[in-house]
Amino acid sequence: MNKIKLAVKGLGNLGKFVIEFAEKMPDMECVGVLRRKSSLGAKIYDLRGVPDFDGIESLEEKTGNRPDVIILCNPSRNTPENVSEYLTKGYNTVDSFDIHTDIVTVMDKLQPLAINNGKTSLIGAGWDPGTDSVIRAYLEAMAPTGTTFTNFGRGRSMGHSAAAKAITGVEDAISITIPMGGGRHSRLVYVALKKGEDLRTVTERIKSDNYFSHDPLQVVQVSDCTELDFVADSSHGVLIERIGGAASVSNQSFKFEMRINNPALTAQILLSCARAAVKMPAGVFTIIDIPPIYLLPGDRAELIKRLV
């Protein structure tokens, strides 16, 4: 069976967890890693004797493998600008692009690059988005009236952690999702700032970042990075419930719920995606374009007759 082959670009909580993870898979090699020069050779234990490149044509020259699928481990705000390189130089990309208001207008602007190249972007293939959005296309299935709610946490959010760090001013930043019913949440915003700035001000620059604008925030300041490590755990969670119905029947309920490592998950939905994206055709697509079956590995008769 020819293998899979992975290039990770990024090598923090997610990509090293899409490297360990990859060894586990039946149908997949993880060829190398994509890291900026000044980090090539830097945790050497999360590399797991993955070579590392500053540069994907590096990586083909240096070990003759060209990959089937890069997966894009960075932060959401660079994820256009990354899958715009690599669909323009022929590869397949998987990502967990995580804003959910940016997604159409990213995806329009991505899928003539995907078509005129003959190649496939899976885009926000997180848990949310992601395996959270199938849930909830599923639920509208079985209840096409009604109202669904999806409640977050309390837990760590890479991605609101990545955006309050990116803040000017801020040296370090740990953002904590804190659920609040209805599918409403508030943001707890531990920060470790920079010498010479004001918590105030960068309060209010937080604020005003489209990762916080939308949900009540409170900010805290901590003396310095190491007493980040208090509340950097990994732990994340969801509940979705939906209350509905179809015609005439009604007070259809449906719940589901999950506590997760948050970067853990994420990266085993990555690598599902990722074999998926070489069955799919050309183009941009969610998680909610996928059949299911291509997220798994093994014959398909067998696995009709083991899940059907």
Given for the second form:
Protein chains: 2
Amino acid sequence: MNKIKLAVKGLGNLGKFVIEFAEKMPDMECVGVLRRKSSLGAKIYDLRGVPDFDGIESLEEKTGNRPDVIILCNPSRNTPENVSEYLTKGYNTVDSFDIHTDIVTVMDKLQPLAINNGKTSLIGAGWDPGTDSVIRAYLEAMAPTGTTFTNFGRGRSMGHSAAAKAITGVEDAISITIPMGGGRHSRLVYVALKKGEDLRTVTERIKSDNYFSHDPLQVVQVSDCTELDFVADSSHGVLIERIGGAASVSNQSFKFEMRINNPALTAQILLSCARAAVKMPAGVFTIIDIPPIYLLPGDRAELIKRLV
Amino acid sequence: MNKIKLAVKGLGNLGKFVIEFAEKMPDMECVGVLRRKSSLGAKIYDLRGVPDFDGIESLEEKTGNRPDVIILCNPSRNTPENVSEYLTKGYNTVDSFDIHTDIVTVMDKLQPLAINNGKTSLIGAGWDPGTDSVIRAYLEAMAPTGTTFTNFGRGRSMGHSAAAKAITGVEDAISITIPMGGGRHSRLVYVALKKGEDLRTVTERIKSDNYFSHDPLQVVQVSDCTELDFVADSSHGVLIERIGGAASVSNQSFKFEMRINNPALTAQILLSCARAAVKMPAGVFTIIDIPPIYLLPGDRAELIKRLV
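Requested next: the structure of the form predicted together with another copy of the chain (the form predicted alone having been shown above).
Everything in the complex follows now, all chains and molecules, and the chain you saw is the first one.
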């Protein structure tokens, strides 16, 4: 069997897990990591023997391997540009782009590139957007009338932490998302302040930021940045609830709950979706467009026997 | 928009819900019910204005409608024969065939018929096999190592009730499945005995039946068949649990739980899958072969905006 050749772009927590987990996948191999030129060879991360390159061209030239899929592990804001580049160069991509409101716009923009180059891009292939989206879709197929709530947390929100860190007067911050039920959340923000700043003023600034203005907020000051480590674990989770029915039948009740290491789960979903990327036709897709069986390795009849 | 034309084969609890729910689907209409000639026009069920016929030929001849999909609501043992007949006659089918161990064999047998007639058959499109199978598939894609347990109940098992009713000396029976954790179950069987039979002997017979011999069993005698009504509700449910991980990461923990009206949920899933049947290529498929978005009505971009 020919293994699916992967390249990984970006080497934060997410990229690191993708490289580690790829080793355990029976049908894949990681042929290279793409990172900034200035980071090449840097020892911050153990690359587990995977060579690193500053571009896809040098990866191909130096290894003689053409990756089947490039897995994007850069921040979401870079994703559209990255996908655009790699589709144009003739590669399939998988990413965990997480800006929900931009997904359809980004897809529409990338679709001609995918079609013209005969390649596939799977977008938003993490857990939310991602596997949570799939759960929400099935629950509507099972009970077409009713309400679904997605309750995130308790866990560290990457987006809200970055937003808090960007506030004037904040040296560093971590924002914890706490579910309040009914798909509502409160935010608990730990901040280390810059010299001369006071907590009350900074709290007001955080409160007026668009990321925080809609939800109950508590801001707690820590004495310095290193102290933030005590809430820097990757625990996260979700509870998706639907109560609904169809016609005369009510009280069909569904819950999907998970407690997970956040970047580790995202990394594994990206890998499973890389498997699907080589099976899908050309085009830009989300996880709800993918037959679930495409996500798993092995023989179709065996999978049906075991899982169906 | 052309509505998807459905025919419903069989008119038990399941068929009745399919007819009722189809009325509420924006993109479907039920054009006829197929039932035994002897039942035609029988008033046991309100057909909600849907005409009934003793065969697909007379449905077409008398209504001028050619159904896009035939939804099978007969007992599972009749499913392979029904699918075979309708594929041969050039119809797509959807069924909730639930004999897990036979699915792949039945699929292999039906596949040439589907291909030769250019039609699609979705098999096992209920909740288990069905949506539970999909959940199990995603959980493996999310955490490739680990253990999954499917805990059924508490609820009335149609299969076990029928098996108990078939035991010598049993007039009628209802078997309740009770989860014990770890995917193990006990059976609580309420029996009305035939005249002259004794509980101890009948209990031994039930215990030695293959349906019951592997699980803890309790048999409770009721005085007559009408008394069984007190446990004849359709409440059921499942708890699917997976704890696992990937490589160095453990304790990724997932739960899917639902509490539902059993035939009502199956009916709604059959309807959602009928939508997919007209979108899939020719062939025999299970629900894990179907892109989840195919199960829902409406515009793709709108679905992605709302659910992804």
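Residue numbers count along the first chain shown, from 1. What you see is a predicted model; the values in this text were computed from it and never measured.
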* Where is the hinge among 152, 56, 123, 273, given that one rigid part rotates against another between these two forms? -> 152
